[in-house]
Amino acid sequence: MARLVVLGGGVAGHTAATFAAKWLGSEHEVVVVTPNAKWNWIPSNIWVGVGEMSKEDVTFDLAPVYQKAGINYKQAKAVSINPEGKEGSDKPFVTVEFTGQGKVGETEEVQYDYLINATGPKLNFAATPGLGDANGLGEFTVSVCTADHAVHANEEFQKTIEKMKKGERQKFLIGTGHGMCTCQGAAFEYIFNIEHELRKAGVRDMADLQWISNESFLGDFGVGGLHMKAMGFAVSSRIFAESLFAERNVEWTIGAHVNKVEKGKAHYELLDGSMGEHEFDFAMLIPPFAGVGIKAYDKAGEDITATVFAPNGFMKVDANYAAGAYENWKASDWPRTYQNPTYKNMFAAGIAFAPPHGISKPMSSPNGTPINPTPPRTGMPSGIIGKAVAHSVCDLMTKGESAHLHEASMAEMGAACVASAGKGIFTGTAAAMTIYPVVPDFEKYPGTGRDTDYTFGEIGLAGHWIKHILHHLFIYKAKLNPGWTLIPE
């Protein structure tokens, strides 16, 4: 019997670790290890966060779902990894510690025979100053990164609408909270979910709402932007942006590095280098990822941090490193396997593998600070790269180490992305697109870097029902309910 350890249980981690142990049965074991004991389904969280769903509507216990797959479930964080194993054995094996489970605070060294690396991201908050620290999120803004941010957030939303129907204006500033930032959508969803709900409380002209986002131009989502097709037009994403906060009165300021936050105040640098600073009532500004820290030691106890992951934490797959300047990249930069090229049973999935580079082209202002979107690596992709994983994982483990490893290349990969604008039956509102391929493939498709026959999307209520379903059709899936596996990731 051979033994798969997973790290995280998240989309990737968690449709890893579950496709395993289906394609493996009861010959080989499967081990997840991840500090929580829910799994949440994060893209509703911005709903979570107007009170518009609860936290219980967003999360499940882990521990029945893989009690019922046959996973041995690990309430704990990895702290490091010893891919060599260590003196007087050879058998490699992750240190974890626990968070629950009745062992806060007990460490374990877990062997394993392959290892996925799907931990997501450490939420950056210390990355800019007052936006919080090491410990989470500051004392002055909110977050819908995790079900207890988002219900934190409501929580000083509802405050807000109270003080408008009291008769006192509010200023809301919603974006990236540092100028290396991904995850703009979730943001994006979020100011224009907290606009709907203003509009519903009747207090809409009481509130003047600011968007602040890294990116050079509306609409560049940390993918360069795109071109969709709309009603038989090539439209750019950044009319399609523009026009959703013109028509909503939403201003936004863009190409800015949140440098600092304090009460009611939030300084950023744009890149022409000016500085400048945003007042608020409310602000929601959305971290940059990192790493979550794990370090690797080789047998001898000598750190190997640096061989296994790269600078920013996350660890190295089969990518091109060096492809150097913007003008050399190419979309064959981008992994296939997300096999660490040093330790062949070792891989990575979701947000925990090192891209090549970013996808958006890099910039950075006069005075030398980087201001640009970091490559996404959530939702869709994620779940397909961490089947894919799993697919290699469960060959090697059953025909050996010759077999095939299977590909999910971003830059041969579609996406789907449906991006709420407002919830409501009748009232609700999203973006739905689809993009083809997630990296652009400028050799393949010259113009756009992208196939316009399968990037398209459209806004409307079809769209929001759309993302409705998704939201019970996804979370249905992830507790392994019959036909789970007929869902497409």
Given for the second form:
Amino acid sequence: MARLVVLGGGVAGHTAATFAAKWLGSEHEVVVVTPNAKWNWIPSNIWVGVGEMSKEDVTFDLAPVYQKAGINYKQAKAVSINPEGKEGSDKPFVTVEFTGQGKVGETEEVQYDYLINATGPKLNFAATPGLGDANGLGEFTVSVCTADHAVHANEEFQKTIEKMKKGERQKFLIGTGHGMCTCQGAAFEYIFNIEHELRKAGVRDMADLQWISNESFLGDFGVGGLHMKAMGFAVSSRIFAESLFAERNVEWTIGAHVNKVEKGKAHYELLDGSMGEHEFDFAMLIPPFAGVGIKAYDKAGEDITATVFAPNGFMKVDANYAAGAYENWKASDWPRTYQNPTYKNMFAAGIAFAPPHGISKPMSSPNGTPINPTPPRTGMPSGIIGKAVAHSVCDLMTKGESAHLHEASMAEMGAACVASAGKGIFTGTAAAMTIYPVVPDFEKYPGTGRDTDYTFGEIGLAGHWIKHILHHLFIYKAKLNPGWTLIPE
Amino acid sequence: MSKYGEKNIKAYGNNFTTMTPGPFARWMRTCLIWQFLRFIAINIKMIVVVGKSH
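Moving from the form predicted on its own to the form predicted together with the partner chain:
To see the whole picture, the full complex is given below, headed by that same chain.
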């Protein structure tokens, strides 16, 4: 019997672990190490953040699901990896520190034959003074990155509505809290759900909405924007995004690196080098992501973290990390198998793998401050990568080390994305989009980098219905209810 | 509903060069019959892209 250890229980980790458990059966062991007791459908956190859903609507307990799947579940966080074992043993292991199950603070060495690192990101609030610290979110802003954060965000949001009802004007600042953020889409959804809720509450005219992000143009979304077919044209996502911002009367500041947050005020630097500040009564600023900080040691106990992980803390995989300048970037730089080049029994999936470079064009201010979105690896690509990696590991375990590895390059896969612009069965709207491929391939698709036959987007009630259905569908799938494997990632 | 989006455009501001939907375009976004048809069309498009990605 061999053992697969999966670090992380998010979209990538949960997908990898549950498929591996199904494919391997009882002949091999699957262990999941995740510090969380609950699974969270993160895309719906924005609805928790405006009071349209509760925390219970977007989360469920992991323990009974893993018990049903025959997965050994450890509520713990990975601290370090010893891919060569230690003195006296060649067996690789992960050192984990428990965060629950009655063993909080206890450590354990979990041996593995194969490892999938799907830890997701560390929410690096500490990167921007005032946004938070190493312990998490600060006191001046809110976040929708976790279900608990979103509950807190809604509490603060409801206070602003009460103030407006009493005649007190409120300013909302929503976007990214650092020049190197990703996940602009979540902030995009949140600002338009805020706007929608303010209209429903009858206080829209008492609110000023301000967007701030590190995108060089609206609609970049960390993927360099996309061109969609509309009215016979291939139209940039910039046009659609600007249109929605204008229609909903949301001001925008782009190309911005938020460098400091104080009570009621955010300071920023723009791509042209100028400095500015926005005052706010309510601010939701997405933090930048980093690796979760797992260390790696060789057999002698020497630190080999730099060998296994990139400087940003994400795990190195089969990507081309030597592409250099933007002019040299190619679609083929992106990883295909997500296998660690040094230790072939280690893989990374989802946000945890180190991308070769950005997708959006890198930019910096004259002061040398980098201001550009970092590449998203969430949602559908995360699930597809998790499944492909699980498939590879299962084949290695059952067919031997010469088994063919499965591939899932983001430069060859598409993604379906639904961005909510307000919730309501008859009044809601959402931008439904597909993008193919996620990483533009300018050699294969000169000009736009993407196949515009499969890249489209439109806003409407249908998109909202789809997002709502996907909410229930993916929670149903994650709970491993009957037929779960039939629902695509 | 009329001129809903246009009134938000600031002359020579950063949203001056964008497009804004008129009343009909906005009505169509929540028109149940049209959106039901779009629901089917979008789902088909998404299934095709999902199929190409697995």
